[in-house]
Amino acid sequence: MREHFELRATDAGGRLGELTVPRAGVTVETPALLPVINPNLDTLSPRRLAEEFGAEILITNSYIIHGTDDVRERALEDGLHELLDFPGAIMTDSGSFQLSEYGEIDVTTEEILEFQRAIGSDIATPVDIPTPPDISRERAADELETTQERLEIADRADTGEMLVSAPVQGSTYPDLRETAGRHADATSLDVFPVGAVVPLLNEYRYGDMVDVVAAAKRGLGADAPVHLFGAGHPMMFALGVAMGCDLFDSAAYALYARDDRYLTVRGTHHLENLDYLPCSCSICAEYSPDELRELPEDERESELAAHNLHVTFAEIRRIKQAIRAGNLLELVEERARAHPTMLDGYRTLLDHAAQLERSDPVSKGTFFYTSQESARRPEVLRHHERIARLSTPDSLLLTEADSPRSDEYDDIWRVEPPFGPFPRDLSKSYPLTAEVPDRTDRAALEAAVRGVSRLVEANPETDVTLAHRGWPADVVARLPERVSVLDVAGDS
């Protein structure tokens, strides 16, 4: 087990957690946004992240103080924590992003690893090789094969108390990230960045994006703490959380704050396109868009890199309710309608329903039938694999009805879209008092059709008779045959 980090909620794939940092004095929560510091550039000082927006960790590239003299100097004398003057948390990056921008470095994970330890990095990264999406099978093994090399290089040295992390790569092949999380799990390395996923995000490729995050967090223990690298916008937080990832760094907020675009959790707006500032943060509070507009460069762009810090960081911060509260698929599923890419991501993420079941509560608040894609949330998988287990007598009605005759059968359930059937001794229980439209949709009776089959199949012996409410002869069509069937549409 690794002592650092130490899980306090669960929710879908999501997690609360203490990830402790022993050389910083430090326990950071997650998910936890690292913004991301450039040492030769001052947009929001470190200090001020600290202080206004909270932030317990941030991340700064140890590969460019290494290669700028002055800073190096004062890095070495003074320490990191001093040159940046930040009180929580530092994680470093080891140049491995220039390696994918450029082709090369001048320095050895040795190197790197050793400069970071001596400048007082409190999380160091080696240099592994960020493998793109979509090249060659071949190309893709051979360069992890590289970076699992290095990764044993920086499981052998010597590191003090300085966490290290351990990318996973594979490109966009699930079995080879399935692998190499498996042998960086097998490290006593420390955090797991899932890396080279920017390219995707940068596509909006999202549904790939859950298929490499899923196929990593099945070769990492319950115990590994996930970085999802480069992933900086708000919009896709919720969904990264809801994957497993605890950790996420975030340039965005500078980025496009020095091309005048302002972030908001539903998408990107050029500032020049602003009537209004959808917003309640600091920076919104004071300005109109035409007083942003009017601002000096410099200053224009400090103020809308913190308008972006506020709502990055107020997004973390409503993702850890939504966690506490059990109500993260939801939260999910409001991100996914921003964008039709993000509602690919979140398709995709159910494709990997049995995955985040193991790790889902089995009883929360209140289950909300909010679209479609909620009839493949784990809770109803969940229900569907266990509905097998229960007895049932030799003849059983199932029915939407609320007063049905009881001296035809010898027990009666009731069948509720999406869930299925189920005793009527556990309508209390969580997720059968959902909250579900009056209006039923296609995706829900279709799930509860599956958890009627579900139950035929596990118990042969017993005569089945489903009493429904109007529900399309193609649905009813997909029941085992050996189901009666009754439509009760009319009945009052």
Second form
There are 2 protein chains.
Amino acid sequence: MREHFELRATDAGGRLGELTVPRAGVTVETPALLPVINPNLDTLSPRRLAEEFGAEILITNSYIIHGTDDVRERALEDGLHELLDFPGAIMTDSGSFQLSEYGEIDVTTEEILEFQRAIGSDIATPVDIPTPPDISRERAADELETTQERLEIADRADTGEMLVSAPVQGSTYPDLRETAGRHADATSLDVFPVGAVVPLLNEYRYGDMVDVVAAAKRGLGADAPVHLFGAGHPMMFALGVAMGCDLFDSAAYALYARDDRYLTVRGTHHLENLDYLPCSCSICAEYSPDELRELPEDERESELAAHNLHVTFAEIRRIKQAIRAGNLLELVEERARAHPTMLDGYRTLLDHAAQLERSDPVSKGTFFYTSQESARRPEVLRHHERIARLSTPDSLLLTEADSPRSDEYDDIWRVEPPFGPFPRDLSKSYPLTAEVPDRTDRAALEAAVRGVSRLVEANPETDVTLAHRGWPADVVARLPERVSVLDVAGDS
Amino acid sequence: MREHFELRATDAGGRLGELTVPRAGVTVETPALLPVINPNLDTLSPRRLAEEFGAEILITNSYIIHGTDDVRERALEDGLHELLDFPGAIMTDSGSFQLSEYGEIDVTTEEILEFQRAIGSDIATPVDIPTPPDISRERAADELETTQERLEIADRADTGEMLVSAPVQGSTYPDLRETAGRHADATSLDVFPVGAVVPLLNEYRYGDMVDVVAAAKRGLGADAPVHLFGAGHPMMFALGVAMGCDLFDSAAYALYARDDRYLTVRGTHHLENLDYLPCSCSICAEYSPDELRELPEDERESELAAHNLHVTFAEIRRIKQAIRAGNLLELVEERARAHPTMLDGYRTLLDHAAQLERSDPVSKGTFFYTSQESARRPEVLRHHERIARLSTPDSLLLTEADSPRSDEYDDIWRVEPPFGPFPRDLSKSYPLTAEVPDRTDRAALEAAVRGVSRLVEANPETDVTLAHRGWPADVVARLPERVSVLDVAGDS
Ligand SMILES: [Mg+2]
Ligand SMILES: [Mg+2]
Ligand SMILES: [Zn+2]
Ligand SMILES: [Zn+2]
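Next block, the form predicted in complex with another copy of the chain, ref. the form predicted alone:
Next comes the full complex, this chain leading.
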């Protein structure tokens, strides 16, 4: 077990955890948002981030500090905490992002780690190679090797109480990301950024982002705190958390504000196009869009940044509450409707249902079926696995009817889309207490058919009859031939 | 045209409008929320509702005022506006709800209208019969007759500048609701509450609610401002607006607060069960759940009511912005995931796509396909109607491929799920500029097949070839037989 990170609750791939940051003497609850602070330019002061927004941790760039003479001197003299006036934990980036943007940086991992330690960083970052998506496999593998060497250097470095992150690279090659995750996990490093996802996010490739994170997670242990590096839009936090990310950083709240862009969990608006402020925060309750537009530029920027950050921290709280309540995937269901590319992200997340199932609690509140995608949730998959292990009598009626029409069977089980069949004594247990719409859909019926098929395949000696309520013929046709089928739609 | 109500913008069945309330000398922008004020007990003062929350109109109960001696005397003497200290418009209810709850009230329509006028109400309500759902048709028709007599009495009454509402009853009988709508619309009354939906809402019967509203709307003119009477949960506002409701009233914000219940657009939480406050409002940014729980009861109630109202008004602003931007149905898509019964509501809304289509603008921003339900949106229906009117050559290739593989056809059109075929010169026009997920779904393919079928049926002399990318055989099988089909999934 990694001693600095403890899980408190899980839901699908999502986790509530506690990251202990010894050098700062604080414990950060995850999922956490790290506001990005540019030491040369703070839109909202770190003190205000802590006191007004509840920020427990922030991230700043040690490479920028290193390269700015007066800031460097003050950081070395007074330390980052005093420089920034922030009481929580401070993570520092190494300049890898600058490397990816501008092609080179002029420090080594040893130097930048030593510098981060000298300025009082609580979580430092080595100089990894942020390998972009879609490049040749050869280059991805080569660059990963370099990243891994840097991690090994970092692992051997004398870093004292300071935590050190171990970025996971590998471009868009799932096997490389998984290998990278496994390698990073084998070091004694502490925090695991999934690196170079920004190009994917910039192109709204949420499906590819999910595949990349899923692969990295397969390599990392469950006890590894995972940072989705560079992901600051609250629209996709729930999706990222559901896949197993614990830390997010946001430069967006400030950068977008500078550009008059207004964040919501449904996407970004340009202030110019807003006739109303679609948010409950104090800024949006106080101003009209015209009043915001008429503010002096500096003030408008800081008010917009405050709105952006209110929305962002509220989504983090919403996600934490959802994990506690066991309805994180219901939240992802909603966020998936923010944009077609978010729907791709959710559909891709469900490709990994078996992986999510491993951390999903066996029992939660109530399963809500809220779209055809719900039919592919880990709980449905788990029930189908369970079906194959249930013992069955010689003859069995599976029925949707309320009052079974016959006693010519040894036993009678309910069948309910999307789960399929289950014996009566499971009907009060999760997920079979599900709330489902009156108007079902084909995906739910097909999932129920998969459930029936699992039962029949696992019990070749059982005679199975299915009494359904008007399922379409081409759905029923997917059942194994030896299932007897009755349509009881007309029955009371 | 009803002179007191003007439409500014529409989206699906939703409308942005202006309700002019002459007696108050104010214009209320709709969709509007009317906080319910109990004159004996105000959780948040009306003045604060106006100044802090931007309430332009509120509703209070004239029957309670009438029945409370000291309040009645003050109302008669000083007028409602002074009594409540509210600068906006004040609507008064008649006691019909009390009638439905307690069986009888002891005033006539003439008396209560005269009383409402005497106390200075801006929008009065006659004493209609709030006929519950699911009762016999005979009783529903009988009671509707009584309601209609009362509306005629109200119509003849001397009410001066005061607006008067005309409730639309008819229980769960769509034809009665439609008749009731038509009758109410034929009076000179001003505001049209769809009555007695509270029992449906209490049972989460959002599908039935939608059917009831859709029926009433078929009877009412487009210029009739419609009040979804008693609907105060922000979770369902977008759905109600999309079906054509303009006014909502909320007692919930205060009643729920009294009971430590916390509203969100995703449902209701009991404060006791919250580990985090999943909201960006000033209350939720300031307090932790424990801090809220530890407040003295009165203060906790008023802070919770303030949160509830911030959330409620923010949703109204979000809906207005969505109508302006032309993405109201995208918002309904999200809200439909709050609960399986909300999904039923949305699926039912789409049963009325042809009705919604009539008020849906021909061109908007960008159509987002965000669930299989999107395939049934009014824009898809309209495109299918349009397809039947397009002129076609003798031979036509409909293709999903980027570079058509042949010039053996007179013309080549794109085919895109969920819309189906369209000629090249429509490709830049709404809704064919749609954003769709990379991972499509069966509903989208089936809708595209319906589009192809419409084209083929309307043009029996055209030879049609469809080149699709790997559509399932049983979807392709729904095409008319004379369509030639190529699968180009393997082609580049
Ligand atoms: Mg260490
Ligand atoms: Mg009049
Ligand atoms: Zn805001
Ligand atoms: Zn709040």
